[in-house]
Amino acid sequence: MIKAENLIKIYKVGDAEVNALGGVNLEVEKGEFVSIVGASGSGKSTLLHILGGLDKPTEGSVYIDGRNLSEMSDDELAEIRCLKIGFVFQFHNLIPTLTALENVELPMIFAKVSTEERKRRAKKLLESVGLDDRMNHLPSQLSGGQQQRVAIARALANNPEVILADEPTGELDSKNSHLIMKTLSELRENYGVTIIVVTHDMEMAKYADRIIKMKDGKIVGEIS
């Protein structure tokens, strides 16, 4: 499903140049859950940006489902990134006048999905991720942790086949971080989605298939 070919990531910081990644390979399968945890800095964010197509490797390839994203338009891109691919970040990035309904429909105004098709999905989504009554809530009027579940059910807005999810856990207790982990496992399981996690804490990293570790900008092995 996802295929990375020695990237090279170097970021120029005045004169100097930061070497953010170091030639990294990578596969993941169709419907793998995949935990890529290491030390802030270890290249982990730099590399989920690259295969989500948010960022261009200064050297390498990444191909998903068979297409190379450095031989796309930025048309392309932003195709790939608004049908094939689901983000959920770490501050949930909801709009906060736009209730939590409102937040699950927007990705789908953009893939120019009719109103009542827009309102049921959203509905079902919200509903599977436990939250179908506060479907008409704003963001303000939830918890963090439903928050970042109005996120997740944005994210399969519009059917991706990836789930790419930066530190989804990171400002969350740790009840609700088991319950967003569990979430995204059971959305696994329904909707055979490929789920990408970048997380510093091994707790979380273990609801995954494999965890694989980075360090200095380099894929340094697997965690059993």
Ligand SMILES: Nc1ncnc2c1ncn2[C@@H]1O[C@H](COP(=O)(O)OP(=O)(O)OP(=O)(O)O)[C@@H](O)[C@H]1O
Second form
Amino acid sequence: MIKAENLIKIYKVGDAEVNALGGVNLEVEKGEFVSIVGASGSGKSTLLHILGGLDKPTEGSVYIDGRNLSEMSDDELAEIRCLKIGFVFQFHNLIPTLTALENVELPMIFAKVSTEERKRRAKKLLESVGLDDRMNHLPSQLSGGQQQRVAIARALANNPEVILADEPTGELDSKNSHLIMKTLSELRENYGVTIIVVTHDMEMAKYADRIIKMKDGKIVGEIS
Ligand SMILES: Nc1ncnc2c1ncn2[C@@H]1O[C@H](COP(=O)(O)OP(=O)(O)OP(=O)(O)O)[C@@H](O)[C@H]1O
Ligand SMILES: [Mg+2]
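Any chance you could show the form predicted together with the named molecule after that form predicted on its own?
Next comes the full complex, and the chain you just saw is listed first.
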């Protein structure tokens, strides 16, 4: 499903170079739940962004369903990002002026889903993350955990095959963190979505089938 081959990422800052990824190889099967752990600066976000086509590697390739991302045009890449992949970021970036329902509808507007279908689906997704009674709330009227669940519902809007989540519980207390991880596990059970979660919290990482450990831009271990 997702395959990374010898990913190298070098950031140039002025005259200095940062080796963010030093040759990462990774394969994730369809329907697998993988977590990535590692110290701050070890390259977790860089890897996730490259896997999702949000950033390009300096060297190496990412294949999604056998297709090489670096051989795609910008339009094709945008389409894959919109339809195949759902992103959940640490700071969920919900649109503050839109309600929970409208935030979840947004990716479906980009995918040209009809208004009626959009509303129906957004409601169903918010129900599936336990927010039936919060649809018309603005993000500022929701708790941190509820906002993160809206972000997960939004990531699922276009029925993605893959969810990439960067520290989805980073800002949450333990109770809400477990709720988010349970929500993700259920989505995998119910829809067969492939999930990759970056976290620094070992307890949250344990929800996955496989835990991948990164250090200094490399994968240094795996626990299953
Ligand atoms: N846009 C950038 N320009 C230059 N260097 C960067 C850039 N983004 C990340 N880096 C550097 O690349 C390395 C890996 O960063 P990355 O954000 O992938 O780490 P991380 O494992 O996600 O860390 P954290 O747990 O703190 O989020 C770090 O040393 C970081 O300083
Ligand atoms: Mg990070």
